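Next up: a single chain in structure tokens, the form predicted alone.
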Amino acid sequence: MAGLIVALDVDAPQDAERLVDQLYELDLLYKIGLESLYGYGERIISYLEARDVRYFVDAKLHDIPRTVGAAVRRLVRPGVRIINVHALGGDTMMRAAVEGAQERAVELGIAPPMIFAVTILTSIGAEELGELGLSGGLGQNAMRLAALARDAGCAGVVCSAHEVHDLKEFFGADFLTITPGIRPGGSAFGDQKRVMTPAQAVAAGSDYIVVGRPILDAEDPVQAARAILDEMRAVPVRA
């Protein structure tokens, strides 16, 4: 079954910690995005590790290869399962991230985290690709960047759920996908443009879906998370 990643996109560390406590009994990963990473990164990482909870550092690293490799080494710790970079950083940068993660994990005697590469942000629509100097459609660009990420040794990509089916058809089931922009039926889209429901994303082949506001803003976050997990489990297993 696909995994559910809850985005800890909240202002205060105590709110993030409270959410982890509330959802502790569920089989989840937690995403430490830029807001929490820059605002209270060490505190929330230490808290997650004290609770023996798996997490994803959504750092979206994009810099020269040496800097990205060094940054990844700093992020590798026992609890981290996923770290991401931008595929637009290119082959050498992504290879530096993968190598940095593997080398640091060996030094610590732990399993290395998976490195994922962001393709095209789910807040970007087709009309904006030309402004970025990118030719072709959203799917073409996601496929091209995914090929770079695979060849650089990344475990998978962060992409829209709309691109997952074609990516899986081309690269196979072992090349993993994380899909943000997931909204249960009736939820506001916010700044997301390419959106799917949890069931649609899982049916498309997503390995991990990321959900933030529909859980964070719910009156009962546990009930909201359980409802999403139930929706994901109800999707027939792909042959």
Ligand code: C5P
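We have the form predicted alone; now please give the form predicted in complex with cytidine-5'-monophosphate (C5P).
Below: the lone chain, stripped of partners and molecules.
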């Protein structure tokens, strides 16, 4: 069964906490992105930990291996299920993240969080790839970086739902995918361009879908999240 991750992209910690309280009874994870991490990271993480709620730290780490390994160690706590890094940080950096997570989890006697990699940011176009000195197309680069992430021990990649089919075909079902850019039928696209509905993303093989504004901006966030979970559950399980 695929999981729902709600992006806690809100300005004020009180709003994030209210949302967590409202959605408490639902089976989902929260995503703490850069905005909430830098704005009120320790506060929201402590809030989630105190309520035994699971979360994904969308830290998008990219630094020298020692620094990334040390940062991951700092983030490992009982409730954290997923931490991510940029695959462009390279093999040694990703390995440092995976090892940091495993070692710290052993010290704490808890299950280690999964390390996911971001391949190419979806905001980067074909032209910008060239400016960065990366040869080949977007798809080619994303697949190459996904292979690097898999070999470094990452559990999977953050990607567009449109890429899931190819990734699963190439790397197998056990290499996991987290897909943002999800819009239930009838909701505003905002700045997302290549979207899929929750059901389409799950049918394509997404393991986790990330949803922000369609829940955060809904008149009734609980009803919106429930409807998404129902839609996900209605997708026939893949053989």
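Given the structure is predicted, the values throughout are model-derived calculations rather than measurements. Under this definition, the rigid core comprises the largest set of C-alpha atoms superposing within 1.5 Å between the forms. Numbering follows the first chain given and starts at 1.
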{"query": "Cα displacement of residue 105 between the two forms reaching 2 Å, rigid core superposed", "finding": "no"}
{"query": "Core fit, then residue 123 C-alpha moves 2 Å or more between the two forms", "finding": "yes"}
